[in-house]
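The form predicted alone is given below as one chain in structure tokens.
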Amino acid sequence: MKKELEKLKNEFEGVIKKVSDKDSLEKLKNEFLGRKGKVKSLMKNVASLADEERKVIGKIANEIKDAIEVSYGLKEKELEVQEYATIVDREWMDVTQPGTFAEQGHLHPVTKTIYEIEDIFSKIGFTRIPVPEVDWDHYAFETLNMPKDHPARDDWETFFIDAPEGKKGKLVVIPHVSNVQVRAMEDYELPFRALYIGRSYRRQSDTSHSPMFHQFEILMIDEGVNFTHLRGVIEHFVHSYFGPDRSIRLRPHHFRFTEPSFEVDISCGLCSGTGELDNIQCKMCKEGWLELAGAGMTHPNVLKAGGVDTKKYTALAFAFGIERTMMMRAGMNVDDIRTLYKNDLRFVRQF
């Protein structure tokens, strides 16, 4: 019994020398000194010894237990000293150095432009309304006076969704936000001035086209609305956003949902309307002007599709590409629309 106790003491002293952290020390303490530890288990056997032998072995057992506890206490203090010796190195800081702050994000330039556009039109009575990004071709084409054989309704032009057809035709990822026109006529009381902003999708990609882009469109329905109102609203936006020195021109065009129809061009902000940049043809505009919008007086067939009395009301509408609009602002100097969506923080952080 005496040999077993001495063996247990030697085992503890051999193991405790290798302990290097408090967790391991605590584990060792439980293993030897715990309620179910090795010392307790061995001392239970003392009770079965004869009286004289029990007194001798009991004394030895207590001495060994005390020795183990002393070794444990010394090791515990040793580890505390080591921990405090390194705490200065681990937690030292120079309070005179400037603090470090979490990096803050900011709005993408396209998002900023959207907010500015909304503010400009709200000042002249236009209210922003939502745009369904996926819609029936009934709203995207049919009610906009586009026949079924119109090129825009071809798979090569528009992203149709592989889904069952409904009562209002196929589902389509909208190629323009004009799908809201008849929806607005169905949902809002006349007269109204509506602004709607959303993402559009087309199968195009070059310096001035992106497969995904943003548009904003306005629709104004009232009695006596005419072409002078159309030009006035366009000029209000152009001069508010680009400044009073920028020029616009209206070119006759053909759109199925407006009559008469025009394309709106603005003098190029990249080359200042010269068509050249550093003696090389401007790759953004090619000739000094850049198309920004389609515009016109809303076609009577579109008004009828929305249940509007064409003898009482007339309407005007135009749609701008937001990315192009932003790129044409003085000082932007962005010559490729695809740059906006490369997720390059070096570009985004400039704005």
Given for the second form:
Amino acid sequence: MKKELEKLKNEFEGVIKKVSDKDSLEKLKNEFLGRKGKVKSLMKNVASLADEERKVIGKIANEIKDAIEVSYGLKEKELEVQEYATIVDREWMDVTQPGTFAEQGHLHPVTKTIYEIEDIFSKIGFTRIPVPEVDWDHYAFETLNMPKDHPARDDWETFFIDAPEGKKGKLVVIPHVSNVQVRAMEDYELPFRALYIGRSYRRQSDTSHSPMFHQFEILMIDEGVNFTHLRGVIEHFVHSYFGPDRSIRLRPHHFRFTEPSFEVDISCGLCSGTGELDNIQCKMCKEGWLELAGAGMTHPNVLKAGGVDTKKYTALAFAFGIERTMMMRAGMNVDDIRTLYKNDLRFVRQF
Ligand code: PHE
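Any chance you could show the form predicted together with ligand PHE after that form predicted alone?
Complete assembly follows, chain above in first position.
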């Protein structure tokens, strides 16, 4: 009997070594220690033994049961450790590794420039106001001191909208953002400092003109606004945007809506305003200066059209083309301005 018990134990220890998962381990335990297990059925015979012998065998049987339990416990632990190790293996990750990101875009260089311009002028008290992109002739020309059939209108190569004429004339896609001037006088309380930025459209398309381009314009109306303010505000922009060592030059010009009127040049960044680089004519400017903007003191007729008391208030206005301004600072080597709007990612990703 004792031998048989020992045999059972050895058998158990033999098989348990080969067990590699919890289910088979459970089955094995039942097979040996369960209610209908091998140990129980062997012990059935113990009842027929003499008292003395029964005690001895009983003790041995218990020892063997314990031994089996111990092996079972050890194996169970071992399997758990193994299982844990495979989980760790399977689910391991290096949290310090850079993640995989969805590809991120960025703002178009023109949009970035617009935000920058807004920032520069907000520092000296200018508020950005909206620009209607489609507007009446009344705001685009008429109230800007350009009566119907005035030849000055031809300079703007305007696109007209094929729509019935209203009380304020024909509809146009704005050829400049100056349509906002009289609108602002109508809409805002005086005095004010306004910045407006929008798309302008002209029937021009060549390497230096895109039929759609951007302008930003400044309109400042107050008591005692004069030419020195005009120069000062332009200089503030040029120094903030291009750097403090650039100078500006105002050349007399003619616009119907300003008097006097100017064209604004800034000294060339490439040749520092000399027009020469190593004794060769500067490729960028040819003569030291780059033309960038139109400017002037607002014409009294325009102020009157906007209901402004011209005895009390004067105003200054100027406008820059944004693409040109941006390309000049970046020293962008773009031989065709229209490249900006071709949606070619290889181009826009560079900025
Ligand atoms: N609107 C003019 C243009 O587009 C520029 C300008 C604005 C000139 C304001 C003077 C004052 O050419």
